[in-house]
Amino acid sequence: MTALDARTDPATTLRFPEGFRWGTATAAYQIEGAAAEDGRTPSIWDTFSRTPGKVRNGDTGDIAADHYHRLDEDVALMRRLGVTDYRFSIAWPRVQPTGRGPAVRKGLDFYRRLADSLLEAGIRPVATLYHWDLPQELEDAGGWPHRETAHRFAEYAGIMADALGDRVATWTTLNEPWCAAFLGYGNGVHAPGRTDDLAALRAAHHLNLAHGLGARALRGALPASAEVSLTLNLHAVRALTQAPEDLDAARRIDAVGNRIFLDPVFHGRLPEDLVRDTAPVTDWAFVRDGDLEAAAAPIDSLGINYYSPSVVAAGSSESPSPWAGAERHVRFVPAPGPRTAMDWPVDADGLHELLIRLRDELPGVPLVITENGAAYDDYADPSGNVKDPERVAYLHAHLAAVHRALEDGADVRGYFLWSLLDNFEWAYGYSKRFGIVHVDFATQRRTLKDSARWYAEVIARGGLAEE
């Protein structure tokens, strides 16, 4: 018997190994609310989100989905829907309000509360240091961009370790590096709002300098069973043909979304083409000695974030871009097929060829799912009932790419749907919504959506049925 023949429920088709890791994620700045009580500061995203014209409606984190003030509420609910895991984000400016010096002590007992009521509702805690929200003390002292934020993210990796190393045992370092630097800093449709190419790639760099040297202040303050991850959203990537300008296009583009991180972090190295490509923008002079050696410090798992591929021509694109130069040379083509109320094309295939990918690329590397959903234009009917069948449809779809993965080779662990809550959706507001349990906003009242059941039977099945 094999691990996926583990689960005996007849009506399950497609079983998922025993101990996987069935979980649900969030992000601080997107549901905690609470923006300017005991002790925090504003990030980026406060900044950011009160700057006329940034965000849609003029919509702000400040209130959110208010969980600070309904953890329970929330944790509840998670063991309703029976969650092995909860994967959530600690404010940095909750509990080290300047990014500097000593901690907030009511930032820091906010986040061993919520670890021990996840604890005592049976439920692993996994922490993720660092969603986006940077202090805005630093940003105003330089940002990602600046090299000494890598140094200030370690001292604060070491202060959430010792606070909280007895009751969480996985931690991940960085959420999404590639939209911290390329979103924040080269097109500026996310917080600092920054529209650089030469500060987009010193802070990615910087954030994989972060990582590391986050990763080596977590396993000296950590007992040696924690886990240390990391979260990226690498691209899934295909030439529009096999034409040797379109490939070379998706080499590009390859490059600067998904090798920028994955060659320091797993290799020690710069990926010798993304330094050619960029060569008009910058000769990488920022990067120092033994940079790249503190980026490679050694991770247990490898968290990946995916919604939908990307298709790319030889051609040329809108600036400002996110790409670091590569828009030069690059033309993104829309996709076939169904999409989401983001406006993001449907195809499950594209996890199954990341994960597949990284088998190839990263043998002995654990996968873990830790971001997938879909937003739809979904409302509580006159009855209260919220139906989202295109949710449930993706999410299925998506869950049995993860299982044929599974099937072909690939070490994955877990899957965190995203997300658990409707929520505060970065520039685009409160405009859209991937929760499976809907927030009525004005009230906070929340509601499963049948997304949420039809996840709770997954769980509790542990697979998928006929569909």
Given for the second form:
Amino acid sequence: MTALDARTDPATTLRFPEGFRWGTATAAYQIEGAAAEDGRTPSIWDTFSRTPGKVRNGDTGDIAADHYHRLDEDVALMRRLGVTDYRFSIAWPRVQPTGRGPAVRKGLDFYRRLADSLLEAGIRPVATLYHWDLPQELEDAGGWPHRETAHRFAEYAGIMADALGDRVATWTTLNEPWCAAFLGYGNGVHAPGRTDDLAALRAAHHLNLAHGLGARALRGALPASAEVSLTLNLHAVRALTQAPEDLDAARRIDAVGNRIFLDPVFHGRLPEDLVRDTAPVTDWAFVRDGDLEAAAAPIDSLGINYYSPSVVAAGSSESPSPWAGAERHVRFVPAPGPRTAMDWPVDADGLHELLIRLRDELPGVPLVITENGAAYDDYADPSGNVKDPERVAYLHAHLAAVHRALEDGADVRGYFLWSLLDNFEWAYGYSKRFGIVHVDFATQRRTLKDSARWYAEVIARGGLAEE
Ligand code: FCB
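To complete the pair, please output the form predicted in complex with beta-D-fucopyranose; the form predicted alone was given just before.
The next block holds the full complex; its first chain is the one shown before.
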């Protein structure tokens, strides 16, 4: 069927609004490879992945999906899928290797080339400035717990806006600052691998500050029509029961998982209960006058990454934890039902709940799903097919949840599927496959999975057909 037939096909039961953005997402360290080429220096993820025991099988992003050398092929794949948008991230150490001073031309050229070939293919480039690959030199100088890093980020944001602002109109400052702060500095499962609650809280604050200063720098260099955004992995947290102790456990996780970013960014304040809960760790004296106002620089949309919800009850969890002390009061309860290869529960209602909450709490803020997807143990069969019915079911259910939220009045503008390609899944290395395109990492051969063909049809239809 042609795209036009698909759009008018009566079998399309859940139609998305005209102009809805259908994208795929990736991140630099997870796909680019070329880790030491053209002046790129190590990021904290290069260092971390080389540290024995940190990443499964000792995998690194040295080669990854070799996207740095296969940009044309990968853009051609996206053109085949018919995506309207592509969300990628810029590797800070590729363009500003020491995290300060002038940019490296070859690094900038790569992203210029990427943006140009996307535009040429009719795909809107959506650039994220920080998807966790801090230049190692900045970590050596103190990393995100250190205030100066926020100023370094603002300088880098300005450089990128100057270099790419003529061709990239949609910008995201940070991807998932919660993970950067609390997995990076709290429980240490992500780079740089520190386990220090105070460092994690300081990092969270300086990421909020970096976001605000970065947004201001972007605005200073971009045309007024540019879109500036932030992506959060908000936790869809549910209390196991309505007992006050369980509700309090959910409140604590909401404070340190969600409102620690939402309140500074949208209201220029810190949540009072968060300050109370974290009193054993810090008095927050590192927050200076004007910081919270800076963090609240106006943005045009909020990006949401959603994979699964959390269910919590009163109790306690293991330490070191990414919860800055809340783990002493909170037990995480395994949710029932099917799970992905990450062992994450499949629960599309959590996405609907999150979107409805944001509809109510942030009226007037357009929402974009900047990541959603699932890992399964995919393989290419001898005839070159990759059958991934579980992924199709996962995506179908989550898109249906987005559609339901739209009907309920949530202002959702787009959906970016994580991920275009199988890639380096952080501490899991190459053992987890999130792509709708299979990558054979020995040969770098790309093969469309069934889910890629399914997504192409969804895009062509402008919605979902009956299952
Ligand atoms: C998110 C990350 C992304 C990817 C997915 C599975 O937390 O932003 O890079 O690893 O999880």
